[in-house]
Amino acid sequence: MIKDKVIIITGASSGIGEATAKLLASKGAKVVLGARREAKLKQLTDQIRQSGGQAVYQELDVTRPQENESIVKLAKEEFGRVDVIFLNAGLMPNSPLSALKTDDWHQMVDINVKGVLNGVAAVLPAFLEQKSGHVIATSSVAGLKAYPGGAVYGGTKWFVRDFMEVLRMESAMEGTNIRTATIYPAAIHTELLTTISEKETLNQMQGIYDRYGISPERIANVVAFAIDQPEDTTINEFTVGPANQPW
């Protein structure tokens, strides 16, 4: 069941984030929005209001643990509670290692890899507490397997990968039933290839999401289909990508 949930997500101002707000929202789910464009979650709120769903935001830097913390108390001041979060943020400014962007990799460790962590740590006592809890994150196919270019940026993607099965793993033995899924997208219509400065890998890159690239919408009904389980249930990895790309 999606009607009545409590759904934080983050990175939700753009793309995959942007677009699962918006299905779930009109499925009954009550979205709580994060990202650090506030003028555009606004936005994405006003729309999902105006279209008779209930939505929240708070400006979000997924990095900082406090502002992971305060979105969490945001959802439970104003629904009471919360079901899932839904952790998206991500960036890949790939590139190859010789070029040195070593600005880039911490980036990159940063968002992908800490804002996992710090979601995870902010929602977790209460899930601890309620003995219930849904934690969805977004991979990529370079969390299953090796690119050139995407050293760094498939090291952030294969640690979600490990982080998640593992917390799938605790969470049956302790017996909390906090369920899993962790999506792997390949070529998908999102702000993604806007972080890659490095021009030859950028050019490479814009020519495959260009031939293959399909709707951020793809990854949003997938998203609501593991939601929609029995709580019984998890389905927890999902390899997802255009039907005309050899991922």
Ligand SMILES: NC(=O)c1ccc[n+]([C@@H]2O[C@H](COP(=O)([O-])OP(=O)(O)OC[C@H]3O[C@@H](n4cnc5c(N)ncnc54)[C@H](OP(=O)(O)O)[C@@H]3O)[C@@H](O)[C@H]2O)c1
The other form holds:
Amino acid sequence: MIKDKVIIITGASSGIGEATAKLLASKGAKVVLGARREAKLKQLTDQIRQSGGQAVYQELDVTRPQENESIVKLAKEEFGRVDVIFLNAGLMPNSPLSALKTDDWHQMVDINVKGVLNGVAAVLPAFLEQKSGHVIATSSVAGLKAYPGGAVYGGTKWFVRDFMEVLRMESAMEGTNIRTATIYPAAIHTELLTTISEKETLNQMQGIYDRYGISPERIANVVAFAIDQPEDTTINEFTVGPANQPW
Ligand SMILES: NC(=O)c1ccc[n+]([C@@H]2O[C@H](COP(=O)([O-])OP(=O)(O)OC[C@H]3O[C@@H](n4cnc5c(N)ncnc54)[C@H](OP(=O)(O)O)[C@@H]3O)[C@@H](O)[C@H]2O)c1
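Having seen the form predicted alone, I'd like the form predicted in complex with the ligand now, please.
Next comes the full complex, this chain leading.
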């Protein structure tokens, strides 16, 4: 059931997070939106409310543990509990390793890896206490296969895969009723490519996305599907992409 579930979404200001927030709110979820761009979050929250949905937002930088804790607190204060966290914030400033864009490497580790750790650390106490919860994370097809230009990005997404699978196993072993779902999107039209500063990589990726990219609503659909399953059922993994993308 989605209706009345309290769902935190990180990276909600654009792309997959934004599409998911709209869809879940339209199905009666109470959404709690986090990202760094406050104006975008406010606009989205207003839009959801005008359509009759329930939403609140908080400026959130997932690299800061305290801000992850405060968005969990906001969910509890506004809606009484947290049922789901969608760990979706991420960026993909790809480039060949030889370009030595070390600031980008570290940023990807901070956001795509540590952001997930911070989110889980913030929500786990509530999930353990209530003996239920759902952790959903956005990995990538780059977390399933290696791609030149994506050594660090792929590494961060492989991390998400391993981390989520162990979370699932440990939750089952400990009987905490915490469900997990990991999403592996391929080319989805979002703002993701704007994070690439290396010209050649950007041109190459842009060509792929122009040819194959599909709407972020497709990912929102599978997030909703995972949440909608009965509480005794976990759908661990979804690989989702354009039907005509040949890899
Ligand atoms: N699009 C694709 O083809 C694709 C494929 C596979 C996986 N993914 C993954 O999907 C997820 C969502 O990306 P997207 O494609 O929807 O791209 P997007 O439109 O660029 O969205 C990324 C979101 O992450 C947020 N974000 C970035 N850094 C953050 C930080 N430090 N703290 C909090 N929020 C932060 C951004 O908001 P602010 O800038 O406002 O903070 C934005 O809301 C990412 O994890 C990405 O790796 C995307």
